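Below you'll find only one chain, the form predicted alone, shown as structure tokens.
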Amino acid sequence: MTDVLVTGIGAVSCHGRGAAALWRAMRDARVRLPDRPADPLAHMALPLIYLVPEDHVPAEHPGRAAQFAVTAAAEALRDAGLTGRERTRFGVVVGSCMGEAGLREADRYPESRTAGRRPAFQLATHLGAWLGGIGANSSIANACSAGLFALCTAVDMLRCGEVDVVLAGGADAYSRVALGCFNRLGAVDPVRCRPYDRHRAGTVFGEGAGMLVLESREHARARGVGTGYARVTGTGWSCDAHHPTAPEPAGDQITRAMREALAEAGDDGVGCVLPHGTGTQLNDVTESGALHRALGPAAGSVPLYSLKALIGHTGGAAAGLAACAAALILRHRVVPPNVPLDEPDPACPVRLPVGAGTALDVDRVLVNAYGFGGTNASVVLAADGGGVR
């Protein structure tokens, strides 16, 4: 089976522009609570977001889910010594939950008034023009998974032969629509996004973006490469058909999905798992539990991370994010401090440390992502060459 490998990573967050930003944010481990907009229209109750820094906004491209899209898959590129514009098949899969529906809002977009309809979900065609690559351009649409089914698509288009080198993960923006729903839905947490906390009560969208870019081991030598950040050594993917917003409570099919992408990888255990954990009371109860039964009596010492906590939800991007956060962890070789609890919560029986740093004793990362309608994925990273690049 082809070796498909990491070799750059791309990060646009609440605590700015950059990898090395998101790394230092989890590093430190500090409570941020998250901000108000600045909309005029935002008439709902909980008016909650983390949003990018106005300063870390590029204004080049249309629309804020592109700018951070573009952002964030350019330090990709040149993390990965690419520039983009090689002779090769350069293959673009980028999740998102809402596309560019800001744009549909025409108070803060007027230009839409009279632009006619454009499809929300253009942010691979938008990468992919910027790119100029040739190969597949997929736009993902798994709700709060779409971030970990595009790198799982990515995969699978490398061991297929498809294309040569993808860039993928996810992308999402500030967008009316999307804090109203959950308002209505109930599902804002009013003091901040808070996993595996006792008083939870929902979640706190993010604005923000993480890419990554694959190559098999192959295309890696053959321009000088000998090592990436990272292997992705399972994939697991899964459905509940179940509810349209709630996780089927057994959590049968997110546990399916841990297993196979565990099986995949090899029986070596796991040195630290970054679970979706949203913060609200179903997810995080249903995911403890899933763990369980994947991992075994390991589950209860395995560290978690818990990045939700530090940059909110940010729903297509956040596996994205995430997956970058696993490479970080795999190249540094440590599992930062966890955001403190105010109390965990018993029913959530996992291990997030606190207050230092975790050795990674296994260097191999587990990442979940859930979504709506019951779509569930894993996958499994493992350190490439020892861990430091």
Given for the second form:
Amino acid sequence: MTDVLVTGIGAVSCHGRGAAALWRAMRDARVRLPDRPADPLAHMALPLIYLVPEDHVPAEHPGRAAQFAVTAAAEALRDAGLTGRERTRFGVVVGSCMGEAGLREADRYPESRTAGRRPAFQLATHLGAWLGGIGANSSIANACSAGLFALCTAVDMLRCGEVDVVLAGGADAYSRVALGCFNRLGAVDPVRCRPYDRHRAGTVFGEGAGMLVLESREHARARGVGTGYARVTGTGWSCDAHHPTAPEPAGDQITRAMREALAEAGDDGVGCVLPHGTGTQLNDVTESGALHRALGPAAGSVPLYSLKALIGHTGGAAAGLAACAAALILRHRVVPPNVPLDEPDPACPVRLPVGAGTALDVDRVLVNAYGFGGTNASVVLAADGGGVR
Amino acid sequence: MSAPVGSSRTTPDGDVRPAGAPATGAVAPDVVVTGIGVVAPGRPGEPWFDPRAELGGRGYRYAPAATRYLLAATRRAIVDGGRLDRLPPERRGAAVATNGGLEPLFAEMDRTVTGADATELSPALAPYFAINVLGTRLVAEHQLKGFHLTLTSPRVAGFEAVEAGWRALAVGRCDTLLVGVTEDGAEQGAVALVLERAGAAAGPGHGRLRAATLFVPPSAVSDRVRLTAALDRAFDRLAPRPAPATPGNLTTAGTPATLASPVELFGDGSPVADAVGAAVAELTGVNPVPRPVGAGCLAPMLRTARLFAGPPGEHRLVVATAEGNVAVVRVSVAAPAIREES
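I've shown you the form predicted alone. Could you give me the structure of the form predicted in complex with its partner chain?
Now the complete complex, all chains and molecules, led by this one.
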């Protein structure tokens, strides 16, 4: 089977642009309260979202999500030592919950109209045009798990021999419709994004993008790259086939996705989990239970890193950013401290270390991503070359 | 009977891989289209969709139109012979495609938020802000628990779904696949296809369908050599059991690019579509028949369904858009006499 490496990462979040900025924020583990979008038409009780700072994205691309995606992609390519213009079979796979919804929303009103009608889901297309080469290109809209489905699709493309290198991940930006709908569903926490807290009251959206360069070991070696950040050693997909918003209560399908990813990876345990962990009551309880079923007794002691507490729920970008965070954890061999909770929820029996980093004692990280409609994916990333690039 | 959760994954060859065993490499699957369902307008002004008659009860009154079209098309595909229940729910996948399926709903919800308040939104429709939710009732109704992918590339998303589903079959993520395309607004209607592994299906069904997508940036259309080579590789992937991709190889006799079959081009008059059309003509030796592409991804899939309803033979479709999204497709229609046996 094709050995798939992560050889470059790029990140944009409310903490600014760059994987280094993300890692600094992870190490600092400070509580950050959400922002309010400058949108006078957003009539809703809780217009809360973690916004990417305005001065951290280039303005030359149409739409914020495209700006985030290109920024993260450019960083990932640089990090991998690529330009995107190599004469190789290149692919782009972008996951997004909302696409460029912000542009569509702006175009509906004269005061904010831009360049007229255009398809909402053009992030992959935009990245492809930005790269400028002929290649594979795919747009995946699997809600909040879109970024991980994009990553898995990239792995499958490599395994099927369709491409040599893939730029994969997710991006999402502020959408008035999405935030309004989350308000209507009573799913916005009025305080902050605080998964696994006893007093959590929903999630808080965030903006951002996480992009990764994936390639076969053979291809990486041929261009002189000995080791990557990580190997993608296991992937698993499932679907609840249950309800538009609520997870299937028993967690059978999210357990199955984890087990498939772990089995493919060799099932030797993991040193850290980046859970989906949104902050909604049911998600966190269901995922905690499923982790115990998938990992067994180790579930109570494996450190979890709750990324959404730091950057909010970035929708289709969430798992792209989580995969970048996992790559950084493997590189530094440490699980950063979690953003402190006010009161951990005893109904979620998981370990969330705070205060100081935890040494990564097993060189494998499990990343979970779940989306509305019960669309689930899990991935295992393993250190490559001892985690040292 | 369902397989125990997480106990195994079935390989593309049908072998059950025990938990912990290494995954196989990708194996090109041989799949046949066993059921086709179409819900689409007929003559202008004529009623064409009665949700109560199609879906029973209140006709999923609180679901968006695109969801109802998709549900109805899938039910028709099953009546047509597609079997989604031959295998456990965990082995059934869904690849759903849309471009603007929920655009009318998004516009309405935005008007509500901007003109009134989010509290005025329908709680039944609020989850549909995530476009993949339009397929949730479908996967619940047919217990498609393998996966549910939603593909959205401009105009080619239907064939992107065929390709993604085929890839999922190749790496063992499912054994039966539902491909659905649905649109509402500027294009309306849905197409559903049931694809089963040839060895597991009761017969050859309607035939075979393969698709390969690629991206041709508008800035690259003048590079005719690279464009032609890329299209040639895409055609190569349409073979039932393609050889491993070999970059740079040009067409050899007998590949899908040189089949003695018509070629239809769904283009939008853009430089990309024109360049792709010219390159396809050079590769295949056939001038493509121009077809109108719609606002979404439905029109080429409707044509595919119609081809499967026609006489046996080989057909090739090409979609090319101003944005740069391109698809090449091979439709191999089985002989009616054989089809009846299934």
